[in-house]
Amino acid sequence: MQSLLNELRHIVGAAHVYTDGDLTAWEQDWRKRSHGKALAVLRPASTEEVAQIVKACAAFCTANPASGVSLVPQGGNTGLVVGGTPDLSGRQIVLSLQRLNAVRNLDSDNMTMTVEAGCILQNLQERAEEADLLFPLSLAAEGTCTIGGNLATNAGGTQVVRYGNTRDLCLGLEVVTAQGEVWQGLTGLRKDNTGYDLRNLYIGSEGTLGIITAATLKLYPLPTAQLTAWAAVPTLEDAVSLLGLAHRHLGAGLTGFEVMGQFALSLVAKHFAQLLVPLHLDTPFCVLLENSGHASEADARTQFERLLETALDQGCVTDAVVAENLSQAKQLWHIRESIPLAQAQEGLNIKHDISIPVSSIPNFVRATDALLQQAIPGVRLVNFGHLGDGNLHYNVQAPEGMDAAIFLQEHEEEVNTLVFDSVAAFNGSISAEHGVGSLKVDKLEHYKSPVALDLMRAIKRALDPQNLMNPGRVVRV
């Protein structure tokens, strides 16, 4: 191993190879649920250095097939499925891409931006805005997550209903293959029908097929008007009805549609009282809507008010507030984004990132709530998420007064099986936007088509025959 480490120090410089000391920032996942042991942490500064690292590791594994050395690409380490942290073997090398953080090009005429994988998402948003353009990917971790990680997991966020997942925002990639070769696919083309779609193969593969080092991303015109409303709805059926009305009234202007259960909002009110959560005390669910467009703000507000008037008349909304300014809108979004933090303050919990056909969500929640209450009386359900695209964060908190660690120890497997079986019964997916990682890799064996799994394994073996790239994530070979 020492000869390999010496070669890696020569490639990236000794100052950027960490083998001892406190490596918690790279070895522990964001939720602090998993802590591994890395052979080393490397911090390359260029695509060429990444390629040399991969070649060196591939050659070492060829000469020492029993070594067990492998690579774990890592961005901002904000993932929720333990896909970017090492295992306990002490033989995995964490490849941190945070030094690859340049914006290589912003092409206003082509409406694209080419960036390196270690760029922090918020920095990309701000760089686009400086050019009077919009990069619409938006999620709670945007101040620390990186675009490489967003692409590796095909991240979603709050504006998927209008702009799609990260995959839909990407036009091209630069990738270091498992052999250390560099695929230059950074075109800004919106049409390229010359064979297999390699770009979409690597997006969402969580570093198991190759290492994304740069991407060319779509940009959009900045909206001239952006309005936010908060509505109380009596049932999830009413939330789905409101979504249909919003599509008809706002069209492409509907850029956000979030649903939040009463208990989820009560946790925010409990742990972050200064946020002043509106309307939640007297209604089972609240919805957060965003209307963005290129008409005047007056026209956008008129559209919004007509939508809400119709919803009130039809009874799918019982009360609503429209933000009067940008500060109020940010406050409402901050409440929504604080739900995971409030849940963490409440104690350890069981998280689920699931997708269900929008029309089936009310029945899914009703049925699964009942099954959980029957299995674990008093269990508390933190239900919120992106109703506009059918993605729920259907999280489970211990009953009041029960030790959270004991709850996880005794019930996590039972809860996951119950929820995932229910997801399957409603033709859903057990991972909507967080990925599979190592946390769900065994579950995938039960809920993914055997044909699909065989195809995934065949792709993995073809592109990474040494199993060098993030083994044990997404699919086992």
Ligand code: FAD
The other form holds:
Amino acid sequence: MQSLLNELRHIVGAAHVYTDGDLTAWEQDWRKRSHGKALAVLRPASTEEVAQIVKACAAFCTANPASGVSLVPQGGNTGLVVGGTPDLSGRQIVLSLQRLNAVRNLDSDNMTMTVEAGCILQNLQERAEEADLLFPLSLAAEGTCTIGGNLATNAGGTQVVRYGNTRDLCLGLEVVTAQGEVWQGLTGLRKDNTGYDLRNLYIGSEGTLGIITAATLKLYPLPTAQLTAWAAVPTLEDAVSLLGLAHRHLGAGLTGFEVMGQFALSLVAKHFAQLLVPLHLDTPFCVLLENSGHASEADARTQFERLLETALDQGCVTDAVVAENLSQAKQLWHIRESIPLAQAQEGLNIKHDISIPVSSIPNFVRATDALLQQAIPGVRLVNFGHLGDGNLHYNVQAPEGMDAAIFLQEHEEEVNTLVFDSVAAFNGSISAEHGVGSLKVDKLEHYKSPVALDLMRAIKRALDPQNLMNPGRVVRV
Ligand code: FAD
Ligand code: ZN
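Alternative state: the form predicted in complex with ligand FAD, after the form predicted on its own:
Expanding to the full complex; the earlier chain stays at the top.
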């Protein structure tokens, strides 16, 4: 093992190989639910160094097949499914991409930018804006997460209803394969039908097939006007009706559509009293809508007001406010983004990140709420999410007065089974955004079709025959 570590020190420089001291920042996951032990943390600075690291580890494993050495790529370590931190074996090497953080090129005419994997998402948004362009991927972890991690998990966020997931925002990739070869696929092409889609195979593979070192991303015109509204809706059916109306009235201007249940908002009001949550006391659900346009702000406002008037006439909205200015709009988004934090303040809870066809969401929630209440009387349901794309954070909190740790210990498995069975019955997905990591490997075995799992294993074996890349995550071989 020492010989491998010496070779790795030679490749990246001893200052960028950590083996001693406090490695918690790399060994512990964001939610602090998993604490691993790394053989080393490596911080390479270039694609070439990443390739040499992988080659060295692959050669070491060929010579020492029982060593158990493997690589865990890591970006900002904000992942929520324990996919980017090492296990407890002490044999996994964390490969942090954070020093690969250059914007290699921004091509305004082609509306693309080519960036390295370790770039922080927020820095990329700002870099695009400096060129009067928009990189639309947006999520609450954007100040810390990296574009490599976003691609590896095919992250979603709040703008998916208009711009799609990270996969939809990527035109090309540079990847270091499990053999340490560099696949140079950084095209800025919007059309390319030359064989299998390797790019989309690596996107969403959570570091199990290769290491993403750079990407060419799509950019869009910056909207000239961006307006936010907050509407009270009586039922989830009404929220779905409002979504249909919003699509018809706003067209491509509809860039955000978030739903929030009353209990979720009451937790924000309770734990962050300074935030002044509007309308939630009188209605079971609120919806946050965003309209981004390229005409004047006055035009966008008129369009928004017409939509809300129609919705009020039809009864799917009972009250609504449109933010007067950017600071009010930010406050409304801040309330939405504070739900997970308020929930954490209330105590440990069971999180689900599911998707259901939008049309089935009201029935899914009604049926699943009833099943949970029957199984655990008084259980509290924190319901919110990206209704515009069918993705709900359907979270489950202990009944009032029950110790949260005991609730998790006694009920987590039961709750997960009940929710995921219901998701399956409504043709949904058990992971819409966060991925599989190690947290949901067993669940995937159960809920994904055997044919799909066999195909996934065949791909994993073909691309990574030594099982060097993030083993045990996504799919077991
Ligand atoms: P990491 O956590 O470091 O890694 C995630 C996975 O990707 C791991 O499996 C890792 O091995 C792999 N990986 C990382 N970099 C590479 C690389 N260069 N090559 C190959 N594999 C790699 N997610 C959403 O989709 N939508 C949201 O709205 C959202 N909101 C969030 C809000 C908060 C407050 C937090 C903490 C997380 C949120 N997430 C969300 C989850 C998380 O931020 C995303 O999954 C993000 O894309 C992870 O990026 P990262 O750089 O932190 O990756
Ligand atoms: Zn989300």
